[in-house]
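Single chain ahead, by itself, as structure tokens, in the form predicted on its own.
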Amino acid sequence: MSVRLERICSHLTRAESFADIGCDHGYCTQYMLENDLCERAYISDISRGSLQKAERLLQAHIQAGRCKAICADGMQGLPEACELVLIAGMGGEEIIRILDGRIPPRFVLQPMKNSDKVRAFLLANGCKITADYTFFDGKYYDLIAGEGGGGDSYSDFELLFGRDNLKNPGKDFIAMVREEQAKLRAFLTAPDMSRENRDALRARLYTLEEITDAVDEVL
């Protein structure tokens, strides 16, 4: 199992019903079923081809009546409101669209981009975020887990970078920030950049420097 799947699965806990939205190969649902972490599982994907890959992997569980495959957009077609929902490998705006008006009791999200927008959406909808950090597996990923209801609040920096990354910074997050800083400094040496773009890059670099200063204080 890849580092990415291991990180995701480490946040999948016992639930009566579980849904893997955009399930792709279905490995996370396999983890839930084979570790007896759910009574019922649903694999859903808008792509029939992707869904068929998961169906082949989970054929025995489907035949046993513990897993149902649904070719649908987002959570459309789920026969029940599941206790735990996983949405991984999608853009943040797509995750927001799927969750809008239908936030589950517990969720694990792994947006590919626009994580700040996902955090803002969850907080605006009264969710409590229980895990929010960056990890590396060939590229940098954000993982956000939490609960519907309970309420939470973030600072502006926590919205941008993830609360756990700032309160308990890991080596992957620190490496990501320092890599971006190096890239920005290299970009700023370009002689033909517009003033507007240069100011935007300097503003981003200044923000990252504030983050590294804060991280150094924590460490």
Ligand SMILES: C[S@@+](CC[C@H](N)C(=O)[O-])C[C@H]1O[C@@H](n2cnc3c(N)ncnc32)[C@H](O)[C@@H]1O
Contents of the next structure:
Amino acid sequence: MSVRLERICSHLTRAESFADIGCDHGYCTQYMLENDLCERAYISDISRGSLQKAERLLQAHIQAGRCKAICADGMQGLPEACELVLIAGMGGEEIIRILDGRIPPRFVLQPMKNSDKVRAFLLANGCKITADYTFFDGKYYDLIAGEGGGGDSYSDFELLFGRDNLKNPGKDFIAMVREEQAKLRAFLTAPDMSRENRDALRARLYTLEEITDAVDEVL
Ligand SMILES: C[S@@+](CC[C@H](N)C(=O)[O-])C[C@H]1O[C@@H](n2cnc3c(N)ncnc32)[C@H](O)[C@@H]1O
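Could the form predicted in complex with the named molecule be shown next, to go alongside the form predicted on its own?
Complete assembly follows, chain above in first position.
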């Protein structure tokens, strides 16, 4: 299992019912079932071909009646409201579309982009975010886990960068910020850049410098 999948699985805790939306290979559901972390699991994918990979992997569990495969968009085909829902490896806007109007009691999300929009959506919908940080596995990924109720509030920087990254910064997040700063400084040495682009790059660099200062203060 990749570092990314291991990291996702480390947030999957015991639940009566579990759904892996956009399951593809099905490894996370295998982790839930083989560690006896759920009574019932649903593997769901919009792509028949992707779902078949998970069906092959989890054939024994499907036959034993502990796992059901569903080919559907988002949570649409689920026969029950699952206690724990995983949505990983999709864009943030797609994750929001899937969760809209149907936020589960507990969720683990790993958006590929637009994590800030996912955070804003969760907070606007009264969720409590319990984990929100960046990790590295060949590239940088965000992980957001939480609960469907309880409410929460974030600062503007926490919305943009993830709360745990700012409150308790890990080495991966710090490395990501420093890499982006170095890239921006290199871009800014280019002589033939429009004023508009230069201003945008400077603004981003300024924001990252504020983040570095904030991180240095907590370290
Ligand atoms: C990049 S894979 C990620 C697989 C796995 N969740 C992971 O993180 O390794 C994205 C999967 O989501 C599925 N998918 C994309 N949009 C979906 C949707 N609206 N509903 C269900 N599955 C979707 C794709 O078919 C694909 O199998």
